[in-house]
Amino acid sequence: MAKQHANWSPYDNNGGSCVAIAGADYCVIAADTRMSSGYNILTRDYSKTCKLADKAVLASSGFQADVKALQKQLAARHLIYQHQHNKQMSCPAMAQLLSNTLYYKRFFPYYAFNVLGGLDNEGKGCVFTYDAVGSYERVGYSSQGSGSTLIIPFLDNQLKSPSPLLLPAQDAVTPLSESEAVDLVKTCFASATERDIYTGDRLEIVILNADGIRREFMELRKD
């Protein structure tokens, strides 16, 4: 008789969606708070955002155990950086560190799909979007997670990012005001929640600007 092998996987996908939008002097990062496994909701109040530095916030979906391990690794590396350089890491520097950290684990990857948002050295909003093995790109807006296939077409329609092939290179920031960007994010999630069973419960919005970081919340569908 043929041997039966256990169909075990070290990974799970806990669902959820993340969105980030960069503006001229702000960045909005948002994620829902539902954490699922298959058809079970594990918790309705799990934050998928993490403040990595004063001007860098990470939102991650995928396997939340790997996300937590990744966040701890980045926090440790950032602490070493602060002791060595006597300053906080900038958002573009944190983006490169995150890419290196993911790529280092490429043969047994962190099953985490990340969006990093913040302010660059000039005070402009910046968004970096990643795959699981560290390939990244600076963009004006991005979405990751189970609802991203619903959210990205909507953002493309509303924001029409300039082609990266244009010369001279166009700024990757969106033309919206801060309050318009927050309203757009709320609309994104209200729509995605209607169709994606892994997105819902509550929306956490993190707004970064020159004054610092503030958070807003919005209730989403609970079913």
The other form holds:
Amino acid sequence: MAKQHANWSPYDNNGGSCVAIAGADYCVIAADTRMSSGYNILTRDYSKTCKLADKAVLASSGFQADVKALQKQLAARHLIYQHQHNKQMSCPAMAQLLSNTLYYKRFFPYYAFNVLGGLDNEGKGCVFTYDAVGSYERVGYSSQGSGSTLIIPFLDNQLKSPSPLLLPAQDAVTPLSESEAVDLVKTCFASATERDIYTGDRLEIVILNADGIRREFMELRKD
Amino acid sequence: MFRNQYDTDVTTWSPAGRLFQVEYAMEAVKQGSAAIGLRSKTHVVLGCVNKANSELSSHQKKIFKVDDHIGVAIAGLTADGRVLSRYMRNECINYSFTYESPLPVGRLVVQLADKAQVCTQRSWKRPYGVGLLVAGLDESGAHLYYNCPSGNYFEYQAFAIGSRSQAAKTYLERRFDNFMDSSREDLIKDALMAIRETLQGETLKSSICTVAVVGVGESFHILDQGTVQQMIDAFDIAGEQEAPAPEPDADAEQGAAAEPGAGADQVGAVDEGVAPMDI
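Instead of the form predicted on its own shown above, give the structure for the form predicted in complex with the partner chain, please.
Below is the entire complex, every chain and molecule, led by the chain shown above.
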């Protein structure tokens, strides 16, 4: 007799896509605001982004209950850090903390696919991309979630340096201006919305730079 | 203090029904430099005197931010105060995490008092040698509590602890009827006047005192030196010097001798930069 499998899962996938792009002195983090379950839409107005520190913003798709729990954990740990060090956490520090927090639950993971964006200690944009158990890497741009398979190839085409065999390699940090990066993000989501049923409704864009933090919204197709 | 037969252990009662170790712990509070607190309906102000051991060293941190809505000023063994502040911060974070709302001040002081009581009933422990003025704001309004080493706590309209606190208390007793309806500025002014009372003639400058405020729409934060000095000048408080220069020296010596044995007088330089958590 084959092993019986559970007819109940502790996880659900609420869909959605996240993107982050790092610039020379800015970082753009974006996510759609649709929350779904199966073929149903639960709400068209749910934020997947969370400001963890002055210079670190997290965008996560996946199971939003786990995402919320993860955000709360990180926020509490950040408070403790501030008490002990008398300052806010830097983005690279938060990146390591996020990785450790995820791996802590290696054998009952947070079903969260994360992209952390912000400014590093030198003020340059940085993006860190994760899997569900904390493996992470600093990159110039990344996408996670249901639309990521559609978005990443497009960003590769626009931002990635061609193979070093053809042309000399470029810096990971994008040579785009802030407004160009924001437009690129809007284009990504407009395209992903067309073909991914779980992405749509509205796009929330968070822009981090030396002047502080700014938020923009764009309507997406609702079908 | 005279040596007593019944004061070796905190778990030994005296025939008169006293626990001497607990009372000695409360003496430690009286030896620390002064801390004062006062509250109105909407704000609570904490102030303390910063006495450095010598000109070469920095002064100890006596006011700690516990959460956005709670702060604490301590007098006595500063090391004990630091440890208790860490406990309070932890409690606030855990409560916030579970209930997504700020920990009510009254609950926090009870937890603190229970923690202090434990140390009065274990033979392998000693009471905390620090008195805490807890200032906080919650749904039921602005509160000021005093937690003492015995495990007792009281709510106050205004209070002062530490050395020469009686002078401040006398000042506050005369004025406290008006505090409930005071404006924020008047409350801070009264705090500065009370601090000045404890200095006994020494000029009041922002370099020797620290003031912190919490209120409706205002997170707990320590006022920066510039602002405090402006207020001292504006209210013309620095003014009345009864005694000439020799007094401050005598005061400094008294202050230094008054924090005995604790040894924790060498603390790292106070961070006066732009710190989001003004601890």
